[in-house]
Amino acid sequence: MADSKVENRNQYVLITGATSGIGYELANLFAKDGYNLVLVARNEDRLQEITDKLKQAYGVEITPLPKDLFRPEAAQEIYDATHDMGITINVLVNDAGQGEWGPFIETDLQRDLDIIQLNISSLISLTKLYLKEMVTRNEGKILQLGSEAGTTPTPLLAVYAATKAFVLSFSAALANEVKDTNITITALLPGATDTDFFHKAHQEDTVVYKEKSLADPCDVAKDGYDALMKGESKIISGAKTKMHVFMSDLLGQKLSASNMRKQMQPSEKKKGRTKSGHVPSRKERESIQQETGMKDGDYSNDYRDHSDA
């Protein structure tokens, strides 16, 4: 079992989309250092094995809170969860979330519709519902998982993209807000990183995906997790994605629409990445096919079921 941090023990860390990708990697990074965790996914058999193996691994203290974000109702259901069970969350980390790959016009309306109430409407009432007892105790830190695609437009990736530019620009104003106080709001910034989200998003056939190099969910969770500790506003992943936003500042919307379009265009190459090098986040995707019976290649329509960043 690893040392973990005394000061920590009587601490408690909501993370959504805890099951694989960054949201997992968090978990482990919270866990190492003492914290109590209650974990949230939709997928309950992955849930269970992850809460095990963090038990096992670090000694602490796991409550899994089976419960699909695509539901307007269940964030005040995790609310209510959590505050039956007399636990006080002090720290919040909305990391879940979902995009998909395609022109507007021919993306699934209800699609669209569910993307925004995962990526946005349940970020917003799970961070109202803590943020206001965070409040009234004057503590708690609070982390919001945003994206490079917010802070430029994203042709094929458009609904997706727009989500994070809502959640980059709502916590730098809450970061205002309680600015004289002791709770802190940091929005985290990856690049395109080696997740299932590509998968989820149908998105796998694209250059960026096949062709390009991706960020480690592990590299990412630590600048974050480094960041939120540091009370940090924002915190942009990796040189590369630095770069990107830079150059995106630079350039302007439409030169760096154009230029991300090109990331989005379906790749020539008949080689290259097929699936995630995430071991995590391959779990997660064996999980998915094993419960719809799909294969490789396939596209779920049980996207729902499995609310994972």
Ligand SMILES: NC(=O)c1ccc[n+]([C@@H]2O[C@H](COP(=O)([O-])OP(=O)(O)OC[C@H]3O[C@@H](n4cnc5c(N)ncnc54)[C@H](OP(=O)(O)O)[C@@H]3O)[C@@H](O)[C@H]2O)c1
Second form
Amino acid sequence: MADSKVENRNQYVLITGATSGIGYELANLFAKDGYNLVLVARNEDRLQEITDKLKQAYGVEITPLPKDLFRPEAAQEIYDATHDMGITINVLVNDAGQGEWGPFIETDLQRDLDIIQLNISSLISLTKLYLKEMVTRNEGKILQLGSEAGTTPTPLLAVYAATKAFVLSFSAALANEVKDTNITITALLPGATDTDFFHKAHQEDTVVYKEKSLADPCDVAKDGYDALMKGESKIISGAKTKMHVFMSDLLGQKLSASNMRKQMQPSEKKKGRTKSGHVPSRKERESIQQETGMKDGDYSNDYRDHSDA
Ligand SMILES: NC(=O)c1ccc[n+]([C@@H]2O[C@H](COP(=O)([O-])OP(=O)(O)OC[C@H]3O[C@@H](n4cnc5c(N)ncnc54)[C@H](OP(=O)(O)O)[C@@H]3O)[C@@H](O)[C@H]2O)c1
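Alright, leaving the form predicted alone aside, put up the form predicted in complex with this ligand.
Full complex below, order starting with the chain above.
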């Protein structure tokens, strides 16, 4: 078992989206530093797998909480569950998020609304519920997963990018509201990162996924973790992403949208990346497939069939 920091032994971190990609890497970083974890995602088997692995590696307390944040009631249920277990959440990480690729008039309306529920409404609910307690205690930290896409209108991923623009504005406003307390709110802005996101969004055939280099979720998580610990209000992860955000500010919305569209178009290359190089994302995909019998790409929303999306 690895050494972990004793001072964090009675601290609890709640992470949504902890089974894959950036959320999984964040869970590792917190566990390594001795924090106890409450982990939220939909897939129960994968949650249990990660719980067992992190417990064994770091000896911290881990509570898996399977919940579907597409459901409007889920945030309150999570809050009630931690309350009933007598757990005080010292750090909240709102990581779970999804997108759906395609021209806006062709994407499924319910899927768009689900994404808004997950990326915005559930994030607001969890933030409200736990921030109130943090303010009462005058202590706490919140990490919100934004995105480079939140700084630029993104054709063919329009709803997703708009939800992330919301997250950035919301987080900056809250950071100001709590600036005279011991609470900090940090927004993490990754660029395109090698996770299962692209498969869930049916975005595997795009230029950005097939042809471009993608950030490593370990590096993105570390940037977010360090910024959160320092209490910074915003962190853009990686030099390439910083440059993109700078250019987008310079060019204005119309030209930036046109640049983004080129990244979101279907790639004409026959060869290219087809599956995530990130092991936990691949494992998540495999365990969901085993459990549900669904094919690749079908499980982005486990109660609707998107196989023809
Ligand atoms: N990858 C990128 O290029 C990129 C770039 C910028 C920002 N981001 C943001 O980073 C965050 C993490 O994404 P990722 O790239 O790490 O994706 P990922 O590998 O697909 O991980 C998503 C995580 O969220 C959980 N999740 C998805 N839908 C959920 C729901 N309805 N209820 C509860 N949990 C749910 C997933 O587990 P279950 O499926 O089991 O629920 C999984 O643990 C997202 O907010 C995303 O928007 C990603």
